[in-house]
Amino acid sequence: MLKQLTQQDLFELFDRLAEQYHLLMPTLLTDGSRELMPWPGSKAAAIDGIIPSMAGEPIQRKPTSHFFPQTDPLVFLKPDGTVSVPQPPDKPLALCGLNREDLAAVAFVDRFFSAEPADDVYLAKRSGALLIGLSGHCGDGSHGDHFLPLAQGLCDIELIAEEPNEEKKEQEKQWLAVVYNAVGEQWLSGFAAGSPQRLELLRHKSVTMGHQQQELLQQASRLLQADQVPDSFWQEISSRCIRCGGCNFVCPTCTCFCVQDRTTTAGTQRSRIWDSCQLDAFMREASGHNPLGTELLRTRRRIHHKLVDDPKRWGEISCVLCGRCDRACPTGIGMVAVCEELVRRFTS
């Protein structure tokens, strides 16, 4: 199914899902970047200077995080011995603005905390959670190109910005709105149908997009497999870590959490919060020993996990080129900006 839908048509389709979801969508903060926040309402123009804004600059707290949250309340245990569990929300979650990488990433920690033994507490989280996707003409230009290349698919609903005309004012915007299943044609079936020969073009633009920093990851998986990168390469990139964790802390697709209780006078609650393969006592035992004792290791495991490890378990590189990562860390060996150097210097 393909609608055209006008802004003002938007609007009425958020106010809509609002009334059935915890409705999240891109949002204008004051210090000029973007979060997931509520909707406020077609009628509210701002909420305490935070004004909805479907384009801009990317979002930097991983999608993931709201079905897989930092910290996570597992089971409370009351001193007179009651034990009680989080109750689910009254509504379940729509998250609008997640671009094709963040998809994936939605879509690749949904196949991993659906294997057995599945997770519960994310998949109660995840259930009839609504995914809109956003692309076409509403990214930040920052690589000289205000175009999202489209999902094309891993959600919902897509939503696609046709390029803007300067003529038109912005409450006349047009989007083309992809539905993918019968939960999104529920939610489009009373708009206008969208032209085939428009979405057509914009997936031609999108053909190519992103396709030299795949090829990147790519090579430095190959050159992982064939066991082409020495370990004074690791020792002079971990020699740069301050073990920070932001790195994994930004991943939308880094699932490794420990277990934590933590007592009150009002009992104990026990939670699982994320962990960070950076950190010295990741892998630490209680004996004392290691296996990850050095930076070295860390480091070279952040990076093998995602291309070599995660490959041969699940098909796919884990790592999905959102960014986050290299735009997170202060001391520049996110996970691009080292398969650069990798590539570069043992590609022969």
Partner chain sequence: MQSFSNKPAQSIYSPRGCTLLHVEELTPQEKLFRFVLDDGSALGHQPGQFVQLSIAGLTEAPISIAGSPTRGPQFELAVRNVGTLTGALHQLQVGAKVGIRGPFGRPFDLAALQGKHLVLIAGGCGLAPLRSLIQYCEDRPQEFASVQIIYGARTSHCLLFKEELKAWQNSPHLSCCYTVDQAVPDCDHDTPYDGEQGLITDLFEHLFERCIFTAENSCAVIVGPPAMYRPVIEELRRYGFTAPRQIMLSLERKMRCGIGKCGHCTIEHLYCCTDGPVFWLEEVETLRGAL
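Mind giving me the form predicted together with the partner chain, seeing as the form predicted on its own was just shown?
Shown below: the chain alone.
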């Protein structure tokens, strides 16, 4: 199903969605960054000047954190011996504004947590949630021409911003909406049909976008699989790591966690908390044995896990090239930076 929406149509759609979902929308924060925030309603948006910021800087908070938050209650253990699980949210989430890479990350993590035994704690938040992808002419310029490549799936509804018309005002911005399933259809059935030709043009425009970086990852993955990268390389890269764990914490496909108990008179809350394989204690056993006991091994694992181990296990590279770790790493050794160096040095 393909629909055509004006900015006003879009706001009406959001108002309707917000009745059934906790709708989160890209919103500009005072420091200039963007974050998915609750949709305030189109009236409030107009009055308070809170305009959803559909275009702009990439959103640094990982989208998967809405389903797998930094601290995530697992079970509550009461003193009388009963065990309770967290209450499901009163309304499912609707995340609006996920780009192609973020949608790919959610799809990967969905698959990871759905593998047997399915992770009910994750699925309680994820099941019934609505994903609204965002693409087209709403980028920040980093993808060239302020254009985000089309996701072409992996979500319920994809909103594609059409090319801005210089004479038209922001309010007259036009959107194409591609609907990928019955849930999406239910929400968009009332709107005017969109033009397949215009969609095709936009599709054409995004065909080759991101291919260069994809190729870089593939090349790095092949070199690693062929064991062409010596430990001296990892030694060198790891000497630049300050073990802050930032790369893991921002990564939308990182899912490692540790478990923590907090006890009050009411009982014990057992929760999981994000963990980082870049920290020394990550694999250290009580006996002192530590299979990731050196900086070298941990740095190697960070890259290997995404480019060699996950492809072996899940059939795909688990880096979606979202750019977050490269933006977050204080010493410039995020995924793309490492792959560039690795490919440059070891491609014969």
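Positions refer to the first chain, counted from 1. This structure is a prediction, so every number in the text was calculated from the model and none was measured. Under this definition, the rigid core comprises the largest set of C-alpha atoms superposing within 1.5 Å between the forms.
After superposition on the rigid core, the Cα atom of V207 is displaced by less than 2 Å between these two forms. Remark: with the core as the superposition reference, the CA shift of A266 between these two forms reaches 2 Å or more.
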